[in-house]
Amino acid sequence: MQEFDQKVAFVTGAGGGMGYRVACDLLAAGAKVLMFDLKPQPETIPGDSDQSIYVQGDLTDEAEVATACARAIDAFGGIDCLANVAGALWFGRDRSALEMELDVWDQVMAINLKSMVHTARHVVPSMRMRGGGAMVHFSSTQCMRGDPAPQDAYQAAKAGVVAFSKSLAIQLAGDRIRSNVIYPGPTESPMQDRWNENPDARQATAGAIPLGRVGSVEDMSNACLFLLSDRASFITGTELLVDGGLQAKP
């Protein structure tokens, strides 16, 4: 039996990068998946056509999230897993809070933090009805330090993800609903497509990581599926660093 057979997952950011990889790996492991993203549907989605639904929508619009959750429940019977993977890193516009446009601050916060409130609000009732569930929220190692070239809204939002996840973990433990965080380190994904124009920056980043390489979307998906799975049934309210040892360096 596949590990996620009979499970239903809601995955955000599923139109590319980490979210797409998480969705594909869940499908390969037997889950049924509602894939949600602002981007158009990817050309290839693995599995049977009745195993997945792709919804192109805006996570910052709670009504659209509610409609997508209802669609997953109607089609698949409920929701067991939530992977909050979507995020936005706005180079150039997101900088020091002392000088950035505050409407940019609000938009970055809405995409990277408030969107996770929207998804949690609308999947938890179904998880309760099904006797439990698991959530994984993607933060970033960038929120664990200061930065001479700051992206203050992104860093603050990603720190908020951690606090929100811990609160959910305690609130929902009695419902057998787990909530955990992944801290991705530097990762080869569309969010870092600037590396395509500057391979030296990629090489320098890899050289700073103890394991000698940047992360892959597969690395992040492997960690996510572990935390969503029954193998992590005694893990909640915690964070998993997936950064090649970068945060362990003195």
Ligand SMILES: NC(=O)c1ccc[n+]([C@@H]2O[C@H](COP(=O)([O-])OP(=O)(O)OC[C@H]3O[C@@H](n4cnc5c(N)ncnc54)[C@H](O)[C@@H]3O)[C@@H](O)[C@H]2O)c1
Given for the second form:
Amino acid sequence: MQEFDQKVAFVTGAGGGMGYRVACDLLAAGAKVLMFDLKPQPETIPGDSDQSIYVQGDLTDEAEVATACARAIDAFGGIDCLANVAGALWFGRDRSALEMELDVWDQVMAINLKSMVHTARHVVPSMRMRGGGAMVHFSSTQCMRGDPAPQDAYQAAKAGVVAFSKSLAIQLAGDRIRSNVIYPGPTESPMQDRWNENPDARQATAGAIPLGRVGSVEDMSNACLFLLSDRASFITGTELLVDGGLQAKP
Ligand SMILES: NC(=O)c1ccc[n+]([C@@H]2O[C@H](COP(=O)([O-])OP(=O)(O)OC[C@H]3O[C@@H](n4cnc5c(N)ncnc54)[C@H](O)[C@@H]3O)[C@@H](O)[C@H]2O)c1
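Hand over the structure of the form predicted in complex with the ligand; the form predicted alone is what we had up.
First the chain shown before, then all remaining chains and molecules of the complex.
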């Protein structure tokens, strides 16, 4: 038996760094997985098969999310796990809320927060029918403090993810559905590809992290699979920092 045998997972951001790793690790652990992303299917992900489906779509469109959930339920019999990984950080356009374009604010909130409302609304009925479930929502350490170079919409959306997760945890505990958050610290992924042009920035970031390196997508996937698994069956309404000790520093 593998840990996720008989489980069905809905994974967003599966065309990106962390979501791709989470989807592949769930597949390797025996889950059936519906992967969802704006980007086309990465060549290395197994295509439509008995175990996986890849949907290219927009999480800010509730109808597209509803259709994808229905497809997972139709193909795999239901949904047990939700990994809300997708997110977007718009360097340059997402700035101080006092001066940024407010349509940028709305779009960033829609991608990083409302998208998670869409997925939760459409997986919960199936989780209830199956007698329980588990969700993990990706926030960011960025929402824990102010920043002299603000990205206010992203920061507020990521704080909203934490509040939303706690509320879901309490609303759904009676249905045996758990809801938890991961706060990734700075992590090597396509979101941080600016580091490829500026390795000194990566090095400086790594140097500020007590464990001496930036995070990997494997670090985040390991934490996510733990919280989705039955090993975390008494954990709900909480947050797991995966940041190499950064937030523990004075
Ligand atoms: N990389 C970091 O340093 C870091 C740090 C803290 C938090 N995070 C968070 O971790 C999560 C994963 O980040 P990552 O580093 O893997 O980023 P990534 O850019 O590699 O992947 C994010 C994926 O989300 C998808 N996406 C964005 N908007 C979408 C939409 N409207 N519909 C469908 N898919 C959409 C993108 O296409 C992309 O593939 C995100 O929520 C991010 O905010 C990342």
